[in-house]
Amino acid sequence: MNFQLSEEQEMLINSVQAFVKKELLPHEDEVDRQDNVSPELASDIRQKAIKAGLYAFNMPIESGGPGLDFISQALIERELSKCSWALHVNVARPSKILMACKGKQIEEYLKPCVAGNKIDCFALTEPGSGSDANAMNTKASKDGDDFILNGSKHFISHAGYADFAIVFAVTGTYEHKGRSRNEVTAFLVDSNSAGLTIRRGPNCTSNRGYHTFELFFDDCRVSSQKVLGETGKGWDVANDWLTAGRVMVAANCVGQAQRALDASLSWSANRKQFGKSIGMNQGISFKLADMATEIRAADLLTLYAAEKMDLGSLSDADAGMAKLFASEVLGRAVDEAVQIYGGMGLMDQIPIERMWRNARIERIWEGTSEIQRHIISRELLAPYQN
């Protein structure tokens, strides 16, 4: 890997690193307090970011997007990171697994998406099966040209402003090694859809005004041409985007830990005690030094990820690794940070507080730790296995 990045990649970090300044982090502290991003902020986010070419930046050209390749996308993630979900998000990440769309999906759903016209959400996790996909309950059945479709989704993120919705169902049943397994279809289903009911979730400590919703499908009907790849095909069309995007969350985890390095350094540096400025303290020096230390290799490993992405090359383990590292580095970056900052790291007129709540779900979402360990060492045995 060439560690050195191009001028453009430079240039593109530059950029963001203003736009996360000026345009998003003026409004963290609120969105904090009030939970809740207005429509006219997040339309705001959206038109600037389009203004500025950063809207839609994970999408290829073939879609109408700026076809960045997956480093200059990693580094992208890595400084919108810098600021709270809630606000990043509005710098919109279509789901790539809109590339799948043929025919009319393409006027109808994949463009105006891409043009930030309408806003899709990804909705896959279930009460009942969590990490355990095959365990899905929701089901499609088929009825002439229509499935109707039953069942219910949760912690979906932002569905309460999408247009539609990604969801996946099941439509039949296969063995595979003696075992039944679910045959899954992936819909496109617009959110006012007879028979579909969206509910705002609980709330969540992570990630205060980016909501997840609760979605309820009672006999809802939907026309075979929303299925979005082939029938019984879902997890082909959504297998890339997954690995993918554990990179993109390793990314955004190297940025949220490098915002706690660098709020603990200027603390450090200032904050006197005894005399002297605690950051001179080997107690404190150390954790600095650890914290650097892990970030950097975060950093690296996710780089690594992108370019194997950049490659064709990219396995789970190579995705689970980077996610792995990366969303446990954040989580001892920002209890170090507590600790530096000592009684004012809990305090909520500064942001380490937020930081530390917000660090915790990134061990959770887009595969758990354990899930990701289970991943890493099921590659690693594979040729061991008869």
Second form
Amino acid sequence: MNFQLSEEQEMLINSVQAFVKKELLPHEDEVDRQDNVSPELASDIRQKAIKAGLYAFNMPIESGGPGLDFISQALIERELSKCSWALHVNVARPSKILMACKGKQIEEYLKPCVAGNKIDCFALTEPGSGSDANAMNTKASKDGDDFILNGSKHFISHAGYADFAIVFAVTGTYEHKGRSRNEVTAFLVDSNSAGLTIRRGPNCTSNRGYHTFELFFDDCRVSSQKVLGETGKGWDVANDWLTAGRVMVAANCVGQAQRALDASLSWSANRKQFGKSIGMNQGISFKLADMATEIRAADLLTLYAAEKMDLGSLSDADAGMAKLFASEVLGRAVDEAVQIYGGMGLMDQIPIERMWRNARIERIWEGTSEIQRHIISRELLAPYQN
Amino acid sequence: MKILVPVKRVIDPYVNIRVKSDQTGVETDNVKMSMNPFCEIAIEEAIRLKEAGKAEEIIAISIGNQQCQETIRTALAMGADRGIHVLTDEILEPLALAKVLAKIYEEEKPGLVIMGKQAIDGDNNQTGQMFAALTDLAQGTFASKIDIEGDMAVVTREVDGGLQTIKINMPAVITTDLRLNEPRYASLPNIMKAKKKSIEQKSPADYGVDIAPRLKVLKVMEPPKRQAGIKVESVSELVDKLKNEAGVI
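Mind pulling up the form predicted in complex with the partner chain next to the form predicted on its own we just looked at?
Then the entire complex follows, led off by the chain already shown.
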């Protein structure tokens, strides 16, 4: 085993840290207070990210991306997440599902997303179908050479600024173990399509400035040329990348937790009570030790999963363990950070309360902790089942 | 035109400096190291001159231990073309550095040598000036602006009480001040390209330079802690304390 990062990876970390410090963090307070990233700021960050070569850093060479290994990608995610999601999301990571683009779709959707000329969004979740994604109600019925979409989606991140959505809809049913299951197809649907209405969703406690939207499909006509992958094989295009995406969420959690720890260390060393720094008390110093130990473990679990992705041997449980553990470690770390800061930790003058709020979503999105445990245990028990 | 840029590896400017308990120096084990910020400014300026079509090649030089290669690699990732690493584990003094650089200057014959005005570790602010003396080159120190006009360099210098602009013959040595530019961070494609750029490994002996330190460090210690001030109630109390406690009036 080799835990040594390469020279390039070290330089990458330094560059991303400089980018975060210079281009993103100065805006964090205002973005959080206003619950908004102005279109000018978003565009400015995108342009700077393109110049720095960080835009679409998750994409393979054949799509026009840099073709980085997954460990490097995880390291970038880790550093980017040391500022709020609303800002670093503008260093776009187009959905890797777009790698399923074929023919004209490549020039029309995949490449513009990698070049920063188009923005995608991922429309899967529905009010009645969250963790149980296959239970979706949005339907696409065949009409000549087209499909007619009807239904709705919610919690669709940045759909209001996207040029198109990757929409999952039911195109049929099939029998599975005596039960009827939905057959799902993925579509590329332009945001300005007739019959598609996009509306801002409710405000979220986590990630202020990063908005979610609701999509309503009312006889929205989509050409069969816009099917991503094959009809009825929506999960085939989605699943591989959903699993990989969980490792990147884990890396994000590790970065946020490291930021909470760094802030806590500095506060513990400088804040004086009873004539000495509070870090001199074991009540505080042991918290710091536990935070650092757990964060190291989460980091290693995440990099282990990233390494397995590079080797092509990542299992669902590998990704699930990294996502589950890192998001829960983050939850504990930000909670302890608030405790270490005391009352100040809840004031909006310093970023601790923001980190505490932002951390909460990580145990929910990209598969809740419970779903991760389900995935992990299913894989563990599989060899024992006949 | 070639530009030589020496870059020094120092403790990262954002790291808390701690003195070793045996007072022989400062702690560098497990401490983040970076390129000296003034050297970053020098590299940036060289890259800008190259981008403006006023230079063809930028050579980054570092003198020091094996890890200095990383600092050169960072310069290459920012945009320098090739590197020279003079490997030594000796503690280096400005005169030794200037002598090695003078030899490299003779070999490379650059049009400009741009270097940081000082490194943030020793704060000596001597290498550039000593190098100019050894090579008999014109020098423009503490530069906050550099223009190239034919075979002359127009350098705006930050001096006590304002700015001074001088016009010097090239080849010349210019040392950078803080306000010259804002260095870029290495872009991802350039980081990838840096791996393919060459770093030539040399030793001080290759240049026939004796780099043994001329100074002996007796002790390194932290500056004394400053005492907190006090508030006085009145002018007469202030005068009294200045007279009788501080003894300054």
